[in-house]
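Here we start with a single chain on its own, the form predicted on its own, put down as structure tokens.
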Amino acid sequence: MDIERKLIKRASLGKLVEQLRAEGKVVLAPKKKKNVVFFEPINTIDEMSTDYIATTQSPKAAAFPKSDRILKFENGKEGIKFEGQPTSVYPETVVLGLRPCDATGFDSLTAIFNWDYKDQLYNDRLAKTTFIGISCASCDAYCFCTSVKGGPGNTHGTDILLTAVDGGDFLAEIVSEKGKKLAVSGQQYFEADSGADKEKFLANVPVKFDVDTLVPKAQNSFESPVWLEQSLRCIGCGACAYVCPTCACFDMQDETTGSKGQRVRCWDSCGFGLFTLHTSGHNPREVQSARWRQRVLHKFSYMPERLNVVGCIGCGRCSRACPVDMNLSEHLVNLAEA
């Protein structure tokens, strides 16, 4: 559909957050604690945070949680009963304030969700999920999304995109039907387009590297010293995947007490050494470079190759999250330089 552009002035914004509360609908937005900020269910308006560049944790946890029961089970005198996770009990989600980067991440989720098996609890959630993204307005060192095809003002993957223009009031550009018919659903809360020039109000963020140059040198690149000169500071800790909106990584898990128990899927990270440990000892990814490789070429090779999208967004989370100071947009010039 044809992207339809209005006014909506932040104290309308709220009473659009009440009302969709009001309708039952989970409302998930930045919240800040201290000096990290995460998606969390608010009330009103007033309890979301806007000081933030990148929120600590993307907003992927909407659609595929830190942990997610799979089924559960009990061993009873007839054998186990098994009963799966009924999706109905997904509420309607709203996320607000996600940046423009982070929804085109969801792409990437869809895209491994949807590989050679659709995945029901994900495509359910986010079939539930509306998207109403903030535009930035300022970008810091770690923000690469204009080098992987992103923007500050990128529309693709919101349902609506607000951007901050003069007075407090934000454009809404209404992307998607989903975000119709929400506008719609709220019609009053929206006024007339003003006209304001939008890449006014736009962050700068500075093209870092080619991508469509870097992805086929990184394909041709599994033997490269690079990956040993990149990885000798990384300690492993898995930082970087539990803040990537694209990492998929899981483990599945069994819970039991006494008879009854439940299967838990939770995220893991390719970067941990116990990722691929066999029962028989042998791990194919015994050493950290080996690790980084495999994470780095997921995104820029394997990705691409198989499922047509990149696996990375550029929002620079990994590097600011990183406690031994690796910056991934450094490690891609390098690559794309080599």
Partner chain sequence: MDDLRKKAKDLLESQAVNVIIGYGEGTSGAVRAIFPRKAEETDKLIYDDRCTQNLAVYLMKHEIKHMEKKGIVATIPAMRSILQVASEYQLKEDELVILGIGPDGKLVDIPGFKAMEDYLATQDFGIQEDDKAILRKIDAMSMEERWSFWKDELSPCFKCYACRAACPMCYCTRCFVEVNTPQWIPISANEIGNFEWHLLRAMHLAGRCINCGECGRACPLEIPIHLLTYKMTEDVQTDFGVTAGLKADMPSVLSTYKLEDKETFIR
Given for the second form:
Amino acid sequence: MDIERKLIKRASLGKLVEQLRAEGKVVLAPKKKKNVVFFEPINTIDEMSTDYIATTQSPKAAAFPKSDRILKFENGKEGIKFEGQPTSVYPETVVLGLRPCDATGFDSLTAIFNWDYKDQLYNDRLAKTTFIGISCASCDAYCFCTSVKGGPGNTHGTDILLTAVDGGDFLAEIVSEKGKKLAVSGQQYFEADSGADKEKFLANVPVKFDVDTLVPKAQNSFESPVWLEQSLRCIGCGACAYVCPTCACFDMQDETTGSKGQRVRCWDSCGFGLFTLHTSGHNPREVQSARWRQRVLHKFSYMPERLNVVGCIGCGRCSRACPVDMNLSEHLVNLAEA
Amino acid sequence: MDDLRKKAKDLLESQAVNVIIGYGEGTSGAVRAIFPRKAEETDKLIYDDRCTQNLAVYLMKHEIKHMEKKGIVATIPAMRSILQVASEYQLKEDELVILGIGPDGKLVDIPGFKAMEDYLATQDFGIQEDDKAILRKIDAMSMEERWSFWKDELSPCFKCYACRAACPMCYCTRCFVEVNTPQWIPISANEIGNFEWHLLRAMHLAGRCINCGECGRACPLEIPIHLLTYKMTEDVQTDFGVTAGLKADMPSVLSTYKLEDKETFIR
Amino acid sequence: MYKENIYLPYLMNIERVTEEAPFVKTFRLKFANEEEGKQFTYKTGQFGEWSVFGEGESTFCIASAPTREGYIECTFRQAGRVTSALASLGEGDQIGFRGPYGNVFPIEEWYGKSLLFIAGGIALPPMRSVIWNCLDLRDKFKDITILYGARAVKDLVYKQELEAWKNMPDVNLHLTVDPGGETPEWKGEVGFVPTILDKVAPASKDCIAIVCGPPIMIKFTFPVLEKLGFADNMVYTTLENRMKCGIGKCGRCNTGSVYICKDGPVFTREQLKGIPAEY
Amino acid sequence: MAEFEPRIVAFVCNWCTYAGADLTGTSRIKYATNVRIIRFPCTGRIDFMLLLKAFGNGADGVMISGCHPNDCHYTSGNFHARRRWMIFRRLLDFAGIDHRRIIFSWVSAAEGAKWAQVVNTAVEEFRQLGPYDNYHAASKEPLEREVING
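Now that we've seen the form predicted on its own, could you pull up the form predicted together with the partner chain?
Expanding to the full complex; the earlier chain stays at the top.
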């Protein structure tokens, strides 16, 4: 579909949010609490923060929440009754203010969740979600989207991409059918394109490495000593994985009260020591270096090989969230130059 | 800083240690832990105001534990962690060389645990004023306000366990949240599960926390969880007169008792 | 929109419980919904996610042979949260089962050849599915040799079936227990599996070896097979790693870029040599 | 409206309070029926986690009772427990969890009458406090929020 250019005034964006809410849609937008920015439901645009490079928490929860019910069960006298989570209750959702890199992140998630077996929970949530992205006018030292074939104004993955242009109004690029539908239902808020030069308003994100060189190198680096060297200071928490927009590893757990309960899927991290522990006590990834290697290679070797997609979008969240300054792009540069 | 580098270099050259756990330059003005294992790498060691991470956490890390003799750049919180962990029989004195750093940022000569105890006895290490102010603010709240405060603070927690990973005292190979027969604490990060996790983690640090504040600093969501253990160190001090991390052979507060322990609530 | 929730298990009724060894039980299971049972098919080598509602899921192989219709069986050792809960259940109770997942033993490719099964301890269950499958198609194969070892006599699983195999004229069965694990009545071999394999020395010509056991047993068995002349592509094994989903999503079981749940669990030794050993 | 009947879980030690409660019964002393007693080998074994679990599963009040100081069957279990409760009680208070809903007592095997009196008083106090709504609300259907918000 051809991208259609429109203009939306800042005030109109607020009215659009009000209309979406009036239609019963959940609008998730960046909200700031201290220095941390989350995607949370908003009622009016005033609640939305614009003061962020990338949000602390990625928008992946829109389609892959930190805890998600798979099924409910009940142990009764006549045996066990269970039913899968009906996905019809998932709300129509609009994610406003995600970055172009974030939108690309759903490619990685989709590749994983649809690898042969199609994951209904994820797909049904995603199908009900519309993404209104906002291009990046600035970046910081952790950003490296341009190194993984992204860009601060990339339209891929968003349904509508807004770019703040002169005077604070937004250039609105209507990218997908979903975007078009939304733009039509709120057509009074979209005006004719002013012809602004989008590129002029985008951040300049330097390219740190060439991903096409990196991937083949990563594929041959399993035995490399870099993993131990890089990961000595890693303390094995899951902060990087939990803020990552493409990390999809999960755990499945049963939670019960009395005779009733539910089976839940919740986020997990390959960085945790017990992630791969066998019941026998044997652990294939006994040490942190093996776990760090798994994290990097999963994104830059295994996913490209098996799913034809690089599992990283260069948002830099992992490095910002890391309590011990494990800087991913720096390590990738090392690897690419090794 | 030159003193530090020189001492580290000497230690590695004389093979008195196999590794130095210290601070180096990180990215974008950040500081990170570095692990020089060759004398020439000691030039990368730094020490300044930005060096706040409690490096004692690495003494418990599998890969580093197995490097046998280690030197560690230890600020006062790190020294206290070392003594505390040693009192729990997790560290041997002869495997460690301390490169002590005083409050003025200068190298202090700490030849052993005894010297460390003596040095710490001369130091002042209360809870920092800003944290103290928040503690008093919470104390002054009504019970309902405190409940709302913590509910609000803990609700974003997604259980990445950075607080646990950053803590030198959280060295269990299997934490109570990972004990699953039965499963006590919910794995999923839900409201009450987050309460249970943080309160019980704090309890497991009762009489052991040395107020380095790493847990709060490590939290990617800026949840002030360190306040829980800070409050508890105050309580342990009030009730039992004990301060953690001052002696290498101090019995644990909660596995000992006194006949005269005074409470007012048992009927 | 995708219609089906891929994590929904089948509800299974426990028809029979067999105590195999200390802490080891076999469940014979029937589909609570007969229609589901009729549509269900699987092949030997595949595994599933077995669940106790309220405790969670656990991964292990289907221990019955697809040639035996109308039920499936699983054998498990009581070890963790789920298997302990399973062990507390009895006939008439219900559990969940998701599957079948993973690849299969290519039995059709083995037609006309001899078969050598080598198993240790609790690793006989995945093998038992293959053994019965092949025995049910006995005339398709030449010699069938089974070498099975356990730590002690009491730890040998499927004791009745071992007896049955012993009495089959066209099956060579060698049982062994580790030194010290024998009882006064023990008539089998005493010694570790690789040692006994070396002693029995089956001919490698036109023979497929299927090996399954603890890592230490595998480690010492492979060189013996090599010595006996078994080519790497004639040696099969089945791997296990911790899993949650069983279908390539949860991110646990991969060893390098190979996912044990999807590319395995059955591998030839030749394939194993080409992948990192994260298992 | 019927009077609110608090649900109470009592964690008691096997050697003193459990025997004491038994004596209350055999002595035909009537007392409030709101208490579900859970017997432990010793107060030293009553993990602090269990208190939170009791509230999470719907209790409005919790009672903990064991041997008087110096009477512990295992010599010092109750002394250890006492230290733990001193700290835990303050921590709960700091977290905004209502420590008035946890009542501690020493009740010996001979104090059947005391047990009845302790329970009756506790029930009355818990009744005054009302149901522990905010804790129960937080523990109920923990995933409902995530499911709705996506």
